[in-house]
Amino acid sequence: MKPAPFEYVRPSSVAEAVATLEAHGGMARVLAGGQSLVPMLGMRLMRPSAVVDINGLDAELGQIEARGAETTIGALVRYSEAEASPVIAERLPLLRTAIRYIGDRQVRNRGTLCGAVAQSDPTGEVALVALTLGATVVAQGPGGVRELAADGFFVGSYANALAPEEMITGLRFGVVPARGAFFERGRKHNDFALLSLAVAATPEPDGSWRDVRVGMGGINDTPVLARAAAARLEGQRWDEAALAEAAQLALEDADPPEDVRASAEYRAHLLPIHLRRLLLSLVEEPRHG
């Protein structure tokens, strides 16, 4: 199927991107990388007034920049780029990592990841990453630059609290935890995520942890924080009961979907288990270099 008529922009600034966002009354749609625009546009589950193509916009959004405690990310910003960059070695090893689960080599060229936290796909990596790590969402409309709290961002399925006239322009993070790891678990390689999980935190030198973080993906319609996993943890030492009851506290956090991958009681059978391995890799990480 071929997509439905549209109007082609390309921008030579935000502003003008920005303007043609309002000038279409919120139904235009930004293109960047185009992993998921694209295949929707193509099968009509899109159907924009306009497609403002902001790929020759790298002088103002294609930029990995450390700034004193911040890390920003901008909009053009590809996967690849930000996997092999020695700033998000340095600074974001966690996100580094969720990189390499996402997609292939050829959607990792092309993809963007400011693109994937505004498809706020409940199964996304950068989506979880950014929610775990309280990273904020900078975006540009006819009001200016406006900051979102990715804790808020995402308010449904596909969907965030981004207003249809405004765009991403970066995504920001300041300091994050010193230890992080990550999980996924799909039917398939490359299928979307049955389950995903974050986790970041830091050790004390008495054995306790603080700054206690804990992310999960595709277990609601947002990716979302297990808070009372996390606070069950902030300040203590990790033993084998902490971690057990930690993960089956996640649950109270968790509101699993039943769709074509997986039920809903499969799921829920899933997070305490791959919970628990993963906070359990965290104090092990020194031994396993």
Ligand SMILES: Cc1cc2nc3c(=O)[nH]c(=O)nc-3n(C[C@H](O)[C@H](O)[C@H](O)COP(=O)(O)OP(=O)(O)OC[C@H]3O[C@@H](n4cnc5c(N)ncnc54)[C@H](O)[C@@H]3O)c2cc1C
The other form holds:
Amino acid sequence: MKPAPFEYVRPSSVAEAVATLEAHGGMARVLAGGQSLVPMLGMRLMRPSAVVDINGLDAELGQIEARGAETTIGALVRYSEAEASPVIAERLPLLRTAIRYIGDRQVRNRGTLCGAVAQSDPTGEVALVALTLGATVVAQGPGGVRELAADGFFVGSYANALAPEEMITGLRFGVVPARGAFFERGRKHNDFALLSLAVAATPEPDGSWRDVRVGMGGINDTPVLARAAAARLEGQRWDEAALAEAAQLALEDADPPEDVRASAEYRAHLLPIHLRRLLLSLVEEPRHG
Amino acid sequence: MSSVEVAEQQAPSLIGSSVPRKEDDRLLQGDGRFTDDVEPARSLHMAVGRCPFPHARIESIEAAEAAAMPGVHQVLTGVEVEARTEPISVLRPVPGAADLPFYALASEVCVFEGQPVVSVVAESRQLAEDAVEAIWIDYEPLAHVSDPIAALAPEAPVLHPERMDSNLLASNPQGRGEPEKRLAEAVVVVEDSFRIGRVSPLPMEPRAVVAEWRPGARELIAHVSTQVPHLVRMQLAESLRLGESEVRVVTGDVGGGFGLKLGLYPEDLLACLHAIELRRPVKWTEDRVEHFRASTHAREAVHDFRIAADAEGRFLAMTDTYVTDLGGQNSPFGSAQLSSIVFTGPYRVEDATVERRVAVTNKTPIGAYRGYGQPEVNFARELLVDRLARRLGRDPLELRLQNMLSEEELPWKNAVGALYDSGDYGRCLRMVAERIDYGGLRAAGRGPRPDGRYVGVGFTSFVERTGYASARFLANRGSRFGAHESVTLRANRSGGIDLYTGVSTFGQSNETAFAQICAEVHGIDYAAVRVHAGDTGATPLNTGAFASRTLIAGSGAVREAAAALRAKTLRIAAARLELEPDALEIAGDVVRCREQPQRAIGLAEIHVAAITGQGIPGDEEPGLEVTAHFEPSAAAFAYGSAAAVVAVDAETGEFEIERFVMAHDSGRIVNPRAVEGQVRGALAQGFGAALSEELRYEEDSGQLLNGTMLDYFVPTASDLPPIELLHTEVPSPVTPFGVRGVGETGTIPPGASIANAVCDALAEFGVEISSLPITPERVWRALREASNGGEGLEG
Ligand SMILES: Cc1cc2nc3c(=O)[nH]c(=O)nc-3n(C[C@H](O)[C@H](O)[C@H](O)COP(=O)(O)OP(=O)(O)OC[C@H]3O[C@@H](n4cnc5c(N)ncnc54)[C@H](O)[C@@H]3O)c2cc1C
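Could you switch over to the form predicted in complex with the ligand, since the one displayed so far is the form predicted alone?
Full assembly next; the chain just shown is listed first.
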């Protein structure tokens, strides 16, 4: 479990990092918290020609910025920092809840949210919340800055729309619904999810709900939106029938995998049950997971 | 929380006291010295290339390019290893098994994924791994078989055709009476086939070796992370064609063994061979990916169990025919051998037979693991006891108590001739029932509760063989080790005692327990006893730490040595104080007159006198050092019962263990806190195997699906249920101090108690569980099958 040879580069600016990525023709990899990259290097599942260590770029990438309605999380913000941030607690409580399901304390002290988005694990909590809340991935490459909607960013298992010479500089969230809730099941404490769910919506005074978002993880080769389920609930009062139907409709967007965590059949069985229960929890109390 | 009930009232004694562990100061301060901490000057590093297929013929190996890479010192293949070494010996062969010799590297056919095929030594581990990648090995994949039952089918490919004509390595029937007749007469017979999953013992420290060869001195020093340094020394000498005096095995701190580190592995031998040929120290530390494929696995078995009973619920007969997996080839301890010994459990059954069948498959070799067959068979039997209770409309607690051997019936010889020495089996069961408030739980009903979940209670009772009897018994089975332990005590000039033992330190608190017993018997301060463990160059030739035997045999050796040392110390002191030895006692750091404590002499002074020979009686030999060997007269049977309370979500199959209570008897307890630690640690492994751990193989490719920590679900502390421990302390009549072994006990009860609790909770659906681990998905499937009227009660 020792990496194949690679060149180690520690740039002093984002521009230099991007230039290095370009110079290696897409064969270099960014090193952020290293919680996924280092094991992959060790197992030689990844053999980059260079590792571009961005850990010296705290000034450019280490901030959580609240500007107007927008909240931007820099590429060097660690899970633990986001977890402890009052800005995140106030503006993105669903994200804060979801982070607690990631790895263990040591992993969260090193791992970054943007690294998780780049990793694009189909069960990743940050990717799921980013998708559910309609976040924007901010990337910089040789051609300049690009903004990519989370919806569409995840194109496959561990695959995304980022170009190999590009790096993520931040993850930006806009205004989010008033309520949110998160659910996750793994095979053990803080395991990768065999099923994860993020729901968000805003209750109206008349008892109906708007801006309904339902995201699902572990149920497809990327995190996915349960569009049909959300549509069924949008603008409606959530009575038992509506919740049950929506939960069933979520299966339309699911194509569950079969692996050591669970069979496809069991995932499909769990999905509507836990989705219905999670939605119900949103109705019962204003909570954030 | 423990309630220790002391069997006999004694004066305050070190034995029975939770003194701080000897091992902890260094471990907690980061001053432990593990094998990987050893790095002699000029060390080189080894990497091993492994077969990626479960079964394959090696067509060719092209290693010239790798050997020529800068920084690479040597490449070895199977052909060279076969020429230069002897096969690795098996320490505990399965009785009646064909001999299946194997070398450290495969040269023709590989029989499991991960089997070593080439080894490379280079300036760094990185370079060595680069070189392994540059070796081109052409394999011809062969038909494989992964499942042990499938392996015994006539159409299965025979994996060792040169030595065997099927994959059945051995079959060992045992038992007494006429169970078939009883089964035919019985009013009720319950039977089923129970599958126990394959798991990894998973010590936190993987295996490791550092080999140094001094050609001029003809001395090989092998630092090995092992439970049995003296056995490894023997195996290394045999395989390397050296005299034992040319081999010294040094074992420092070991980060867990659990049975996995019992004996020589191919990599140990390879590192030594490279070190000898290169005349440079060679180091290899196993990484976790290798560990999952090349370190022994455990447990996998299928038990076809039957229990017959009369209308009153009296057990008339039990039979168990089981298949255990060996994997592709032998390991030093092979597949688990204790299921047969304890298959009837704590119950009164006259007519009972058992047959072990060992199957060869294309998987990683099986080795010993905490429990060594006892958790597996306990699961099968105890699930059937509950099914029997349901069939008869009896309470499972009552049915167990009715059939359990009473205190007065012991000693009792069970159907395979094992002698249960002593104990009150029913008491432990009643204790757990009382602690969980069984009456109250039953009165509250199974639910569903307001939270929608169903509540169930599950019991299990077990006996556990700890230690083993004489070397005579072993001789009939071809075991390459004895039944004794040996200890040397040497007085030192600071007034302390150095205790030397070949039992290496891997978390079992042996240093603490040995020092406690030494201090207790001798009279010296506990703090003044220093334990030196695991260096074959310094310690007496012993057996080793396995089978929960260390204290059973070791405490006898410590007792005898300490008594002899004390006697000589008192004689020397008596001469100096002009008193009779009988009038003296050792109290901490002095020898003094019992009646007139002011007449005293420092222990250090006596030690110096003995060591220099100056000022000792004329008829006394100089020196103050004793080696004692002790072989116990019999195995001691530990025992216990457990109860689990679970709440099950019948929609999803997800469940929570709300309470887990265990009462056990490990005889006289030397250190209660250490015992509690052992039981809790073993329980954690028991819960892992019961709930989540399982090595899975892909059917078509035969490849391991979850050989990383990412996909192998070993529980963390937060995954464990709340554990309540109760002890009784009935001394064993067959061991020194009445101790029984305790290291493995906790692995036994989780599987059966949880499965019984889940089945109890879901009794109204007719759910039955027959395999481990009990995952939520399996519970859901069992629910679905039950509601389809599929698999219900057997019969
Ligand atoms: C024990 C353990 C448990 C874990 N449990 C979970 C879990 O439950 N859920 C979960 O989601 N994850 C889990 N992880 C993975 C962890 O969260 C990942 O490390 C994290 O998602 C990636 O962040 P990082 O900063 O460590 O990225 P790195 O490991 O440094 O990088 C990961 C990948 O992203 C790329 N990358 C990183 N940053 C950027 C960037 N700014 N621009 C472009 N590419 C970039 C890297 O090149 C690499 O390919 C676990 C990891 C461990 C070790």
